[in-house]
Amino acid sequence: MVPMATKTQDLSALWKQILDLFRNEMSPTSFDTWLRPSRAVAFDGQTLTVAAPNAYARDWLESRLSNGLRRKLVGLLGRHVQVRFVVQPQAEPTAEVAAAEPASLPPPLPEEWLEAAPATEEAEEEDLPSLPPLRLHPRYTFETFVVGPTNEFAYAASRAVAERPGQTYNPLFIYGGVGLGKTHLLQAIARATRAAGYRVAYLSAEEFFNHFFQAIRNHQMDAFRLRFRRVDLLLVDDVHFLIGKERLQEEFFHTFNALYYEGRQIVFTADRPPVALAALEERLRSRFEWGLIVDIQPPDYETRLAILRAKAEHMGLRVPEEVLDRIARHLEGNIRTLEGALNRLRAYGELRGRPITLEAAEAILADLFPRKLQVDPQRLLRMVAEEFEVTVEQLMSTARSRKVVLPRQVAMYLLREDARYSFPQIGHFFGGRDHTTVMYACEKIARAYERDEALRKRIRRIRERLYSAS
């Protein structure tokens, strides 16, 4: 057996790295009580021996940190290494010892201790209950996720978790509306970590409930707990499903604790942030807030266009750029809406055998695009004025204050985008303004619409009134 480390300083450096990793994950009290007094005393290349000052500390470390320590060693050394905990009180060093050169490593452990340890991580897990099958969509990978300003933080956090499970952002809580990419990121984490050899459980909160219910009915709660509390990563989609299920919340709370305190990675998704899950138990909701909370917003225009291009390419669908631009500008919902529009165009092309043109797309997606309303300009002005709390007379005036200029530009933008008025027509309507002034106003609002959520909501409210009006 060839020793991997031959000097005390090598072992000390390794142990210092391990302590630094755990220091960021444990409470200061637990770290100072249990881990700081321990030390690495031997490493023969296959087994790291950790000495605790007493039997209580040894038992605590063995029950709480053994798996987390092995995972960290995999990250540091690139292979599985066994960990052995022993009791070895640390004597106070004499002045002579303190001044001496570092000594060589202590002698190897007794042979019977080495034989008692499982040979590999896999051997230890042979008797664990099987996990739910990983039903992963082949397209849900990090490589196929289209990153934009509204999702880049969630994407970066997910990649960090996949690269260093249990070491950063634990737990990770991703929230956002339907069809914005939460499940995509969750499955990308599952795929990447499973490929790296981690034991991964990925399921929805409803599936977790089904397993829980079956375990109760079949008197198999011990197996249920062993199955979900011995994973390296627990990924749960739609945790808002837990609301109203008290027994399930109780079990979920203890599962969370068991995983968290052993340094195992937990990732959740929901349709709202933890603070908005008011119907959940306070203690469970507070644990969701322990780690990193990130949101995914609806994609902006550039991201929508990139998503459409990527999906069209994957479908083998040839769509003119002007059609993709039209869809990206006017379908502001979720990614599923964009994909649904492309599916319609593909069906048209396959069934009719005709190329997809802008005119054809306008007809096929007519119910998705904003209607070309025969809008009474005065009624539109009243709606804009009411939304921005100004008067119609102020909108039509030459006043240059921001209070008036912004709603006036919004009115121009809506007349252009929804009522399909030309730039000269809009300029004439607003007292003979030059068409270049109207163009500037429309372009300015179009840019602001993509980055200003408050303005976007106001314009949506105006449009809702326009579309619902008879």
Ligand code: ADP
Second form
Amino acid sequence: MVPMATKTQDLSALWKQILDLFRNEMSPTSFDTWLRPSRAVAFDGQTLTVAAPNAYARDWLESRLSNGLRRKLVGLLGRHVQVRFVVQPQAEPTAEVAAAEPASLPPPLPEEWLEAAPATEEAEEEDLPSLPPLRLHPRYTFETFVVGPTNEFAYAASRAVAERPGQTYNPLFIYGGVGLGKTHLLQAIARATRAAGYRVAYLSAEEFFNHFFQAIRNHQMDAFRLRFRRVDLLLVDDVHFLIGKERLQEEFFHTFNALYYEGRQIVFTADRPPVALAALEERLRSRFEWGLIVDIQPPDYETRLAILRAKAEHMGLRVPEEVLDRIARHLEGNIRTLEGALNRLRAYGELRGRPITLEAAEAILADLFPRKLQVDPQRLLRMVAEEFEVTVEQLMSTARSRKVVLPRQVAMYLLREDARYSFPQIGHFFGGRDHTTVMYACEKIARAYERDEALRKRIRRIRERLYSAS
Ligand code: ADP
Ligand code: MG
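What does the same protein look like in the form predicted together with the ligand, given that the last one was the form predicted alone?
What follows is the whole complex; the chain from before opens it.
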């Protein structure tokens, strides 16, 4: 039961919110004639009773607004409520109702939207086109989502939205790099809310575009609009797809408004924050920023390990802890890479029928791990000398001509970067040079490497030869 049920004041505030929502999508004449003179007179938690000033008005409201009203109530109260219309002659709105300021009204309605308002007055539930089927991955649920410091905020916000759609963070905007769990969270919201009985549309921005495109081609824009504007939740994946598609943005903008002002929940994901969606029309981008914006960053070591454990277990894969640790330590990228590593281990296990040891894992995943460099310093010197057409002796000498100073510095830089020598070690290697000289050389080349394309090419060539098999 909602406490609101008994308090007249709350009932008035609720009705005021509903009126404001309807006002935005009806012609002023219809609104003034039918809706303004009616009011909510009772709410027992199950059924809202609305009083109209005469039988004619009651019939009109009943036939035209029942469904729209029920939907708005879902948006405002977070659950389904019945509606009953009665006749009560002196049903002028009281001064109290007129004055009551509802707690959380959306920002004022933009002018440009008014024309595109959905035709709630005419639209009866039965006539509405069906929603696209929900295609959800069975594993993308809240339960299988491993929470860590880099995704906990996105996770918590998604859960809150799934529990009370339209009432917490609206819109919710989740952004982050590839493979970090955005789609997973979005589908988890879709699954949970559908199970709770909400009408849910989940699709990628690209699919939205396809529906849109088809509707234009088949002259079915009305059906298209109704279809997406009757949902309780609209979940759109990868909205960066909208960049550069102006008509699509326009349509998306109207869909957004139609839903938003009815208190329906909207969730977006993108690969970057709204401010970085630079090419997006400003008014659409600003909509994205109305609600809550959360990011997902690449997982830290602990979370990677937890994800690996969970996934290995789910796959029924027996992997020694030291192998999981090795993967978690060295695969820092996204979660798909982690899954890829486990898939490879599984394939190996199935193929060879052997347990996965650390050695086996090292071999199977060698190309994923950073190279363990066994750089032979003499070989490195030879490669540098060849590239710069000097001799190894010249490199090792104290000669100061430009011709040998640069390659010598490059050799020092590579010993440092690739062979992981310390500055004093490098100084020693070059016949007892001071480590500050080495430091200077390494820094100079590191800077030049950023700016100097020709030098970068030379160093790349040396590395290629250095790491090729021969
Ligand atoms: P995005 O949409 O951000 O590119 P996905 O949601 O497709 O990434 O995630 C990529 C894969 O990683 C999916 O298989 C997903 O289930 C998995 N994944 C991502 N984050 C997590 C997590 N925190 N816990 C468990 N699995 C995750
Ligand atoms: Mg995705």
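The term rigid core refers to the maximal set of C-alpha atoms that superpose within 1.5 Å between the two forms. Positions refer to the first chain, counted from 1. Keep in mind that what you see is a predicted model, and the values were worked out from it rather than measured.
A.B. asks: M383: CA shift of at least 2 Å between the two forms after core fit?
C.D. replies: Moves: yes, 2 Å or greater.
A.B. asks: Any CA movement of 2 Å or more for Q394 between the two forms, core superposed?
C.D. replies: The answer is yes, as the C-alpha of Q394 shifts between the two forms by 2 Å or more after core alignment.
A.B. asks: Superposing on the core, what C-alpha displacement does D44 show between the two forms, in angstrom?
C.D. replies: For D44, the alpha-carbon shift amounts to 6.6 Å.
A.B. asks: Once both forms are fitted on the core, what is the Cα shift for E417 between the two forms in Å?
C.D. replies: Spelling it out: core superposed, C-alpha of E417 shifted, distance 12.9 Å.
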